[in-house]
Every structure is written in C-alpha cells, then in structure tokens.
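Only one chain comes next, encoded as structure tokens, the form predicted on its own.
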Amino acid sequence: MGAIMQTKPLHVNPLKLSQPMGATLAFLGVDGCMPLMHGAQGCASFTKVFFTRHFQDPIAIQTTAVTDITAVLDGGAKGIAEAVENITKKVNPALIGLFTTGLTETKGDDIKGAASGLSLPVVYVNTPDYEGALESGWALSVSAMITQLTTPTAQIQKGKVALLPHVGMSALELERLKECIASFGLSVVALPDISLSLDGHLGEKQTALSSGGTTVEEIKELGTCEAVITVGASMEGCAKALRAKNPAITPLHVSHLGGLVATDSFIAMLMSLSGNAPTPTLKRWRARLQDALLDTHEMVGGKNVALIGEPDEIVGYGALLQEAGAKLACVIGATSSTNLESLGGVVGDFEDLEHRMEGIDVVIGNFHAKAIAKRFGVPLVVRGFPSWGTVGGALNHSVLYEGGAQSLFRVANVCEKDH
C-alpha cells in the first residue's frame, strides 16, 4: 500500500470512532452474545448511549468498570472474573466477547490469561483505542472469533459460502447481499450478521443479550465453507484466518459493492462459483440502475462531492457517484486503507472537511457533518455512524443494483432541492 497523507498528528474535530466500538458492533452480530468491555465504566457508557441513539434500540454491553484503584493494583483477571459472575447471575449468554480499551492496554492486562480461566465460551481480542478505528476494531473481532471458535477441518460443504462484511454495511444491505448470494443456489453464513440483530425489528420481548445474528455453532462450522467472500479491504485478514482453519476454502474478495461495474463483477463471481445464472429480479434491478444513471445524470453529473467516513464504506459511494458523472472533490477517511488510497483521499477529521468546503456541492457523511454543511449552505446526505438526525438508518441501502439506484435518487433529490 502506498503512503496516504495524514493531515496532522492529532484530531481537532474528530471523525474517527474507536476500535472498542467496532468490537462492540461485531459481537452484537452474534446471537445471544454479551459484549464485555474491559475498561473504565465511562467508555462502555459512551458506547452504549452512542449506539442506542444510532439504532434507536436497546444495546447490550457490560464493562469490567476499571477504577483509579484497580487500574494501578489489579492485573485485570479479578475484575474480568467478577464482571462475568455478575453477568451470569442475570442472563445466560451463548458467548462473551471480551475486548480491551486504551486504559487496560496501557496497563498491559493479560486478557488471554483471564479468559482461559473462565468456564463460559469467551472470545478475547485486543482493541486499544489509540490505534486503528471502528473498521479495524470490527475486523480484529471477526478474526478473533474465527481463530478462537472455528474448528479446523479438511472437509468442504459444496455450495456453502462464508460472508465477511465490513463494518459500514447497514442491516438491510447485509440482508440484501445474503439474498443475492442465496439467489444463485448457495447457502450463506454471514459473520457478524447484524441484519438479524440490529435491523430495528420488534421482538417478542426485550432481552439483555444480542437478539439474533450468527450462532456460535455456525461460527464453529465455518471451516466447512466452499468459499469465503470478503467485502472491504479491512476484512482480507479475516479471510486468511478462516483459510488457516481449512486451506481448501476458496477466497473471493471485493473492495466494495457500489455502482454498476463493481456489482457486475460480483455477480460474475457468483455465476462462476455456482454455475447458475442471475434471477429475473436481479436482471430487472440492473436495468433500473442503468436507467437511474441516465435519470440522475443531469442533477448529479459534474457536482463536486465531499465524502467523509470509514474507507470501506465511502469507496462504494464514491464509485457509484463517479459512474453518474460526479467529481470526488474531497475525500476524507477515518483511518488508512487501500480503499482510501484508491480514491486519492486523506486520513483526517471534520476540521479538514471544513477547510476543503470551497466549491463543494453536496456532502456525504455522518450526522456530525451536519453543522459544517449547514454553515456552508450545502446539502448533506447522512450516511455512516452516527445517523442521529434521521430515522431508520439501519435500513439505508446503497449496495448492489437496487441500493445503487436508491442512493442515486437520494443524492439527486437533495441536489435538485438545493437548486
């Protein structure tokens, strides 16, 4: 990977979300899981409030509540054991996802040793929040689940596919992606699967654990997949972790699923894997996206777009808008990535966005971009974490043919309204 320009050595108006927050999301995509953040109580409280506001649903998370005393005297094992004991007094989790913060990483706590002393199924992962971002915290947790839970095997189940999506995919996007793969006659297991746990559905009763998602048994049996499909540059390491369990698994990777060209390549990949042709519905949506590119060209073509967010997410949006004739005048990512490099973007924050707003026609970013967009009188399309100002963010859809058409209409409409 070439060098990506880092605008400055600190974040003035932060865009980046922490690795522990990415780990929280990943574990919430496992059925019956309790994410356990090893750190101060405030870290878990902030994450809980952040995601509760974003998803507008209760968020399951617990903390080891490290204090100023235990931060100095305790090696971490006692606090982790006490937290697990308190959890199991109230609920019976299928899995505990144990992950660190900057505080406990600086202390040097041995979470692997602490986890090995517990009787419950535990996946541990080091996620210091002074490194990486939301994207890498998610990917590290997925890799840890595969490494620690998946059973090594040499057997392959024909037609079974493991899907490893990046953190920026919404619940509906993941659901549509699974449906697309299944339409070729393939069985698919997504890890994690927030399309079943964080999709805003009304359950029969409120639960203290994650409700829906990949089961622990499914994770254990992932090694029998014929192929593993990774979406996003951040997830390539997870495919390597799965192939270490069974080298016979075929790795298939796509950087993104935004726009006509990328979706065509993905569909060709599925046709080759399955030997089956696309369904009439899929062909119909391809034709609709082609028509949407024509219909929106007048409104979107030539517009200067500012994209800001997680690299794996914004790269798909960027490809889609470029196909409609838009210009990516400003691209800012939360962390370094080959996907950000492909867009010619920089690693930065909202201060960088504010300094680059001259001549921008539309901003695509999370809710925190709203104040800047309003100050410059530029329309904003809200996308990413958080989306507090809009309802139904979990059901945003911008991938494959259908999502591409819907996204183009959304951008075109805000541009047209601005006129």
Given for the second form:
Amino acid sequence: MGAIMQTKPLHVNPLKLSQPMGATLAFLGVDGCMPLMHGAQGCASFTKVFFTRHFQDPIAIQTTAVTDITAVLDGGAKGIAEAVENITKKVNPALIGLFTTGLTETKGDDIKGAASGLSLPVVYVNTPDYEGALESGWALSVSAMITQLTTPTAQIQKGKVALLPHVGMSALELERLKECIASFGLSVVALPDISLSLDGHLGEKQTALSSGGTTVEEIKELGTCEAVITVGASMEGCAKALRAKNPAITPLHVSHLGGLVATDSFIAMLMSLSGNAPTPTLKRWRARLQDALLDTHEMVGGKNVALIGEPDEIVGYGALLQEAGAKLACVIGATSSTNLESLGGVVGDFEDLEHRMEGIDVVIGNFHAKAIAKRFGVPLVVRGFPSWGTVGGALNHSVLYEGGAQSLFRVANVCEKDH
Amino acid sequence: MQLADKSIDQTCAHVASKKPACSRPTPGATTGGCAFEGAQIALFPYADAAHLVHGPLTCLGASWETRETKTSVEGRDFTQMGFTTGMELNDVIFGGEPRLAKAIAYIVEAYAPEAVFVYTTCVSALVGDDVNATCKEAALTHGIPVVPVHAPGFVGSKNLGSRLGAMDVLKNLIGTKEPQFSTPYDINLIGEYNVTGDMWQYTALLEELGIRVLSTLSGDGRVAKIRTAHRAKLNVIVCAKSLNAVCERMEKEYGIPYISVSFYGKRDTSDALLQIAHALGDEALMERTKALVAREEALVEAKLLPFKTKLTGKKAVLNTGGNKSWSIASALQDLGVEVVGTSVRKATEEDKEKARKYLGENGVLMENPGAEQANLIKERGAHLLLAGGRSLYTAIKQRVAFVDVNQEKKVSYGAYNGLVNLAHDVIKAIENPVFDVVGRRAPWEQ
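Having seen the form predicted on its own, the form predicted in complex with the partner chain:
Up next: the whole complex, starting with the chain shown before.
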C-alpha cells in the first residue's frame, strides 16, 4: 500500500466510511437477510438513515443495542440471542448477517461463539470501525459468507461463474455486468447482488428484510463455479476464500471496468473463458464508446479533474476520463489501495480536497463535495456514498462500453454548462 | 465519565407513570438514535464552535452535513463541517488522548473557532480516555473554552443525549461571562435548533415586542451569548422536553423561571407569544402582544384562505417525534385538515395528553407507527402522510401524498409564515398526479 497515508491527527470533513457500514451493504445484497449490527443503537441508526437517504429505499438493519451496562458486564451473547429472538417475532430471515463495531470489538465480544448458539443461519464477521473502511467491511463480509456458508466440493460446473463485485458498483452497473458475462453463454452468480435489492424499484409491499439479492442456496452452491471473477482491489482476497472451498476454481481478477482499454481486456478474458464471441450489441456499444471518446475529447480533454471517493469506485472513472484526455489533477481516496496508488492518489478527506482545488475544472465526488464545488465555482458530478440530494444513483452506469459512453457524455455536458 | 452526577437530572415528566418512556433500547427491536446523536442535535447548531467527535469513523462519518440548521454566523459555518479524531486501533490500545490533544490544536490553529466541543463516544468512553483533563489543558493552552460533552451512544436514547449535552453546556459555559447590558425582557430560547430557519419565523415578532433573545440553546447560537444565559429573565423551551431538566437546574441555580411553548401552527404560535409576555409579567407588554397576535392572525388567515378551501375535509396521518406529534397536528388542523392519527412513540406523557386533546376521541395515537401507519391510512382513507424521511417509502407504497416534516425538510414550517409554507407543500403533494399514476396496473396485469 504505497499511497501516502493521512498524517493529520483528525479527519476534517471526513470521506472515509466505516467497516460496519460496508458490512451492512454486503448483507443487504443477500435475499431475505437481516443485517444485525452488534453495537450501540446509534451505529445502526446512523447507518440506516445514511443509506435510506442514499438509496431512497427502505433499509433493513437491526442492532443489538449495547448499553453502558451490557458494554461492561456481558460478552454480547445474551444481547445477540435476544436480538435474534425479537427479529424473528416479526420476520423470518433467510440469514442473519452479524457484524461488530468498534464498541463490541473493544470490549472483546466472541461473536463466533454467540453465533454458534443460534438456530437460524447466521454469518458472523468482525468489522471494527477503528480499522479498515467501507470497502474492507464489504469484502470481509463476502469472505465470511463464503467461508461459513459455501459447501466444499471438488466438482466444477462448466460455464458457471462467481462474480464478486466491489462495494462501489451501482445496481445498474452490476446488472449490466452480469448480462455481459451471461451474453457469452456463461451462467453467473454475483455475491452480493444489490442489483436486485437496492435498485430503487417500487416493490409490492414494504418488507423489513432485504428483498432480492443472492439467495443463501446460491451461496452454498458457489463452490461449483468454474471461475471466480473479482472486480476491484478490495475484492482480490475474497477469491481465496472461495478457492479454499474448491481449489479447482480459476481466479480471474480485474482492478476496474472503466474505459475502453480495461473493458477490452475484460471482454478478452470472457472470450477465452467461454470460447464464445461477443454479441453484436456488445460490439455496437464498443463502437459507440469509441465515438463517444472522440465526441467528448474536446470538452473533457485537458480538463483538470478532482476525483474523490472509494478507491475501487474512482479508479475506473479516472481511467475512463484519462482516455478522453482529462488530467487527474487531484485524486483522494478514503482508504489506501493499490488502485488509489495506480492513479497517483493520496488517502485524505474533504479538507485535503479543499487545499488542492487550485486550477481544478471539475470535481467528481459524493454529496459532501457539493459545498466545495460551489465555493470554488466549478461543476460537480455527484457519485459515491452518499449521493444525498441527487436522484437515480442506483441507475448510474459508468462501466464497460455502454457505461463508459454514458458517463463521458454526463461529464462533458456538466463541464459545458455555465456554473 | 461524568455521568453519575447527571443521573439526578434524568427525571422526565413521565417518571410518575408506570411505563418509563426512556426505557433501555431493546436488542433487535430498536431503530432510534443514540445519546451521542442527541448531544449532536442539541449542540451542533453553535456554528461558531468546532465540534470534535472523539471516536471511530462511524459516529461522524455517517452523520455530518445532515441537518439544515441555519445560522447567521458570518464566515465558516462549523455546523456543516465534520471534525473527528477517527480513532484507530493504536488509539484503542494505547489511549486516544494524545491524538485528541493534537486534533484540538490543529482545529484551533486552522479554523480559529470561538470554542471547541469535544464529544466522547462509546469507544473513547470504554477505553477510558480522560477527556476532561485533555479539554482542561487545551483550554488553558489555547485560551478558548474547550467543552467536554459526555454522551456516548451506549448510555441511552437521543433524548437523554440532548439533556446530557445541554448539561455540559450549563456546567462549562453558562455563567462564565456577563452580558454587556441587561433588559427586563431578556429570554433564552431552549431546545430550538433553527432547523430550516424555524426560529427566524418568530424572532422578528419577539423583537418587535421589545423582547430580547439573550441566548439560545442552540439554534443560530453563539458561544459568547450562551455564556451570558444566566442573566435571562425567562427560559422558553421551544421543542425538546428533554431539556426540561436544564431549565429546572437554571431555575435552582439562577432563579430563572421557565415555560414550554410551541411555534407550530397559528393557535400555538399566538399562545406561545402570549405565554412569554405573561411570564415576563408586564401589562403593557401583554397589551402589545395581544395586538400583535390579532394583527398576525388576520394576516395569516388572509394568506391561508385559498389553501383552506382546498384542504378542508382532507385527512392526514402524522408520524413524527416528541412535541411535533401534537404541534404539527395542531398546525394541520389550523389549515382545515383532519388529523386521524399521530405517532406518540417518542413522546412524553405530557406530549401524549396534548396529542389526545388536539386529536379528540377518534384520533389514533400510534405507539408503533412503523407497523400501524399503513393500516391507519387504509382504514381511515387518509389522503396524506406527514413524517420523516424514513417513512417516505411507506407513503409511496401506500400511494398517498407525502410531506417531510422532520429535519430533512427544506423549508420552515415554523410560526405564522411557516404555516403558509406548510399549506403550500401539503397542497402541492395532494394535487400531484404522481401517486395516481404510479398506482396504475401494468398492461400485463389487466
């Protein structure tokens, strides 16, 4: 991890989001799951409100509601059991995703022991918020789901692919990625799959659990995949958990899917894996992206871009903009990552962005970048967590050929507007 | 931790009743905020003070820049900034005090605030950081108040946190400075956070009456002013009943009486102004207030006339917290809307009584609005739901109009002018065809 670490004793206008929040999202990508945050009630409440405003959809989450008394007096097992009992009074979850916070890690609760005493399917994972960040909380939860649920096997189902996406992919991006893989005649299971659960659709009724997503059955059967595709530097380790279940699985990794070059490599990978050629639609979108790069290069080319967010999310965007000739003048990531390093970025917060705004033409970042963009009078493309105050985030699409074209148009149009 | 001496102030209005409203949260059946969030709500509106959260990232990372508490502070609005030590593993193992001291120094150097509030959180409280000592030393070093706020999330609910935060202000700031001059009409506004500028809807009226807002806790507040709050003649609790205890303590320590009012709706706004005038005990002021109330009511009635013809007969369900469970109900009734149900889940016994009074026999007081509100909308044929952001999708899925009346709202519904804004938003929601359109059956469902 070579990106320069933040040296300040504090975060001023923080960018980083915590591991328990990443775990929450990962469990929301499992069908019929109740994420259960083991901590004080506020941790879950803040997280619920945060994601409710971001996705503009109901967010299922519960808390073990640790108090000052239980923080000192017990090992957590009682509160966890009580929480599960109260949850099942109202709903019948297919899975409980149990994860810790800084509080319960500090007091040293044994969640593995607590989980083993429960009759429901439970996946437990340690996600203290004084370590790691959103990406690692998501990745740790994915690994835990595989380790604790997937059945070991030596069988391989030809043409079956496990897709492990990073936390920053939108619902539509994941859906398009699954379609792309399937268009090569492969069958694909994504874990987690928020393209079904957090895509902003209007459900028949409001449910207290996540609706849509990877099923527990699918997770159990994940060991039979021929290959596992990990997207994003944060996810590379997750393939190891799956290969521990079946060493015959071929690991395939892409650090991102932004822009023509990265998409070409990915398509080549799928061609080689499947032995099939791309569909005419895919070829058509490649031509459109080529055209879009040319159409937008005058508006985007030479622009000094500030990019701020989760490393795996911004790296693809950065690559795409660079292909159109933009300069990544300031790149700030929430956490250290080889992906951040590849962009020449640093770990920091919004104060760091503010100090580097000189000469910036366009800012790409989350809701909190609005105030800075406004103060400096530069256009803003809102993306990342949170995207409060903007709509349609779940349907933003910036990966593969099609998303690349749509995204370039979006940035170019924003740059052309008077601000 | 300085919690023990505060426990005596944790009395609530409902303490005499059998059912404690500030009961411990239930694992697996709780969605409310924590004590830290309560302290944040109560004190962050001091926009000239930096608010430093001493804990790991979740506490502030997920919650900064969320509340539309307006300020007239010129220069940087610290309420809309987030400062956190972002405790890491090393701080948990070796203690977070060195990082905290450095963080305070950084803030003072880079942003020159009038004061620094330091909030403990679950982790910093559990590892036992001596935040009091660090703050005391920092105050001496930097020459500004550095106030430790002890309301870590695990001690309880939002309400309790607001009270604990306010108590820390009382202990550390109130009475530490004298006002330049005093008037017989100096008041403090307690529990008014100026969300979307609610406070400014009526402060001009107070001024016109010759009543001076000496300080606030904490909407559009100033550190320098709250330090002089002990010289007020009256404390006016505008919202949070959780701050009753602070006013009780100020009455004991400084002899300041207090009253509790609401500035939502026409009737309550008028009542609030008259109560303040009455409490200040000046005949001439009372006469001026009566005249002003008559004038303002006539003005607002004229403005509301076109709205009321459209709204009379409409039915609403209200799901909000604390005193809003009755105060917004009252405002809606002022508009001719029938309120068929309101949430009292987070209300005190006193709030519940008021809600019952306003809603009458047939109104439903929902104890568990999450589960009840959808059915209530169906049963009573309600036309709209007024609630916080979290209920938005309940409303959409029930295909009824929705108005956000919690902190995410964008315009003020306070006092007379706010009532016009509320009427406008309610009409806009009810007249919007979107709820009918999204309710259509798909071609394949015909």
